[in-house]
Amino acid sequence: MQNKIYVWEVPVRLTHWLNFICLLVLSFTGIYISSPFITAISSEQYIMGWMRFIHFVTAYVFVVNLVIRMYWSFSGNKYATWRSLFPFSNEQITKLFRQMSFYALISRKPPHEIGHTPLAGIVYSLLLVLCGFSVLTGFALYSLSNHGGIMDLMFGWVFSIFTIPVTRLIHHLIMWLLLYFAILHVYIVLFLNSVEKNGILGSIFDGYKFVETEKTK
């Protein structure tokens, strides 16, 4: 027999789906301002402006969206907190074992779990970490416009570490991780759910998901 739960609250939804909406528009403008590859007819089309105008803007959104879920990560339910990100117990080291047999095709004995599994604890902490630095070099290039201004004294200090070109390359190598990221997720939620039945593709649009009697207690 199988119970509906409700898993994801919908801060933990709506902050889900505005990363994914932000990771295509800043992937998209970011890529046209390393490259342009539309063709201005006149200069009052202002493409370029544009792109970079949306590119910052979204970046803004995409930072308070990060902070949402941060601040949720300790105001929501057992499934959202921060505790779920990390293997501490015995019990989820040894989930993360198991999972992890059954991504290598050792085990066919899919590693069912309500919430977020071990792996995908720590693979969305170091998501986390990749974001962090996706924010600070990029806010960091955007600070070469605005010399002695409050955007150059918050994070011009990067340029002292890296050079403009390093900086410019791991914001660029990060964007690419993070796509990649996007489509090897949605691969491993399609399989899930069609081999443990759970409902956890339509999870993330309702936040409920089908579990065992017996998983639940």
The other form holds:
Amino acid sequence: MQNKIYVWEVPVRLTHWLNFICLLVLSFTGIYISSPFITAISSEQYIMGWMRFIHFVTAYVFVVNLVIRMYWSFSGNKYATWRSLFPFSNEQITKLFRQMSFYALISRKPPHEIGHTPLAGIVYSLLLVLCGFSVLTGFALYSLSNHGGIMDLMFGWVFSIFTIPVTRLIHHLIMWLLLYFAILHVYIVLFLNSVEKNGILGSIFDGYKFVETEKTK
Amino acid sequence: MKGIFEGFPEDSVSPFERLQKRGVSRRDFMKFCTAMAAVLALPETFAGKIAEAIEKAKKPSLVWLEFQDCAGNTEALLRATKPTIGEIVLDILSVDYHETIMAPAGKQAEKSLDDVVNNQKGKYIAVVEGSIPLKDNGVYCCIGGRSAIEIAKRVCGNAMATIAVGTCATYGGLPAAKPNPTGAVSVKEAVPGITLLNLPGCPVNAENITATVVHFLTFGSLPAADSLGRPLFAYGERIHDHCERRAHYDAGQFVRQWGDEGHRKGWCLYEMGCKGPETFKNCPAVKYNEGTSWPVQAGHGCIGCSQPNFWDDMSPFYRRLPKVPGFGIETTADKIGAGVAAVAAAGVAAHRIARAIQGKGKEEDK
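Next, give the form predicted together with the partner chain, keeping in mind that what was shown is the form predicted alone.
Every chain and every other molecule in the complex is listed next, the one we just looked at coming first.
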């Protein structure tokens, strides 16, 4: 017997898909900005101009989206909580190792978890740190066009730690790390969906997961 | 005109009169003052004030020190097909010591420096070109038996103000590039705590030296500076934002190879590693050699020569992004990026296959 459990609330799913769109748009425009692969046919065109504009606007959306998700981690249900970012209780650490041995194909069954698994929690913590660095370096680079402006006052200090080219490199490399995450994320979801048969793939669309009755107790 | 000044000691003649003596008309002089107001980002009404200040200026002493340098900044200042007004205005200053252009040599030369430092304590301007080596007690740069650091401490420490010209004096420049064998440092690091203005660039634009001097004559102080000690009038804006090729950047028209169609048409040099987006300077406006040209106009990207440690930090000069440390010399960030992505995809596939084999075993177990 399987129970239908409402796991991912609307703000969680909404911010997830906004993140997805932002990552795609930011990566595409970002790659163009770093290495413009389309050449304009006439000077009337405004390709780099639009790419940068879209990149900056999407960056703002991405930051606001992050803030909303952070807010929801304090006011959402128990599956949306910030606590899953720090899975360091004894029980969670045990689960973490069992999860890892499941992914390494040593054990056949993953530990039971309805929300984020402890391993996912750790990965999302790292992901947040990466996004934080990306936002920081991004706004610092953005501030260059308005020396002495508000963005410069808020983020200009980044250049006292990293030189401008190194800041650009960090911003660029984080994009690749986020894209690797996306590849692994999609694969793991498809993998778990076929192994656990708990509706994990569908849950990000409608919010529901299926859990065997005995486990919900 | 010339006759009027004969028999007068030079100091009693006003600088403007001396300019007239050298064939500068009132109109040319006012044009120069207006241009200086523009370089200093002042309203054009300040041209009058500048003219007044230059006319009344006393003759302040200036000593020009050269340490670990190539005399490129001196060259930039002196190089002109005809004497410019700017050059003549700099002449208003009594240049009492300048190794490259001074007449005295040896002990006589050193005496003129000593005279200025001893007799005009706190009243003269010191200009420094070149970096100062500190390693092994500074033996790598000695003039007249004294080390550069010794001279800098004495001359800059007693000056009213010090102007560091060129990237070597402002940040250490090429001598301080890795591995910095002589322990070269900037004036700011060698003599901390002095009144200092940094005019980086390799070489500095002569107009920016002139404008700094004009500012000094007009307001009696050094111009407002940023956190790196650079005057905001010259280093407040990014090259990229005032570049004459900027429209091609925004449009998406880039030079892909030296000498290609885009290069011939004067398109943006971004793809060729131009460091205009990383560099703060007014090159696109003041240019070099009396406004003749500057690197980007001549078809070569900016190499960020006015940024700190540009030789190490802005290289590779012909690539967009720096190399990733720890990987092969020719490996760029994107190659590594694509490589790791391929590894991730291969890992995913391997996991899938391993799982399939495992799944098969599972069925057999039943």
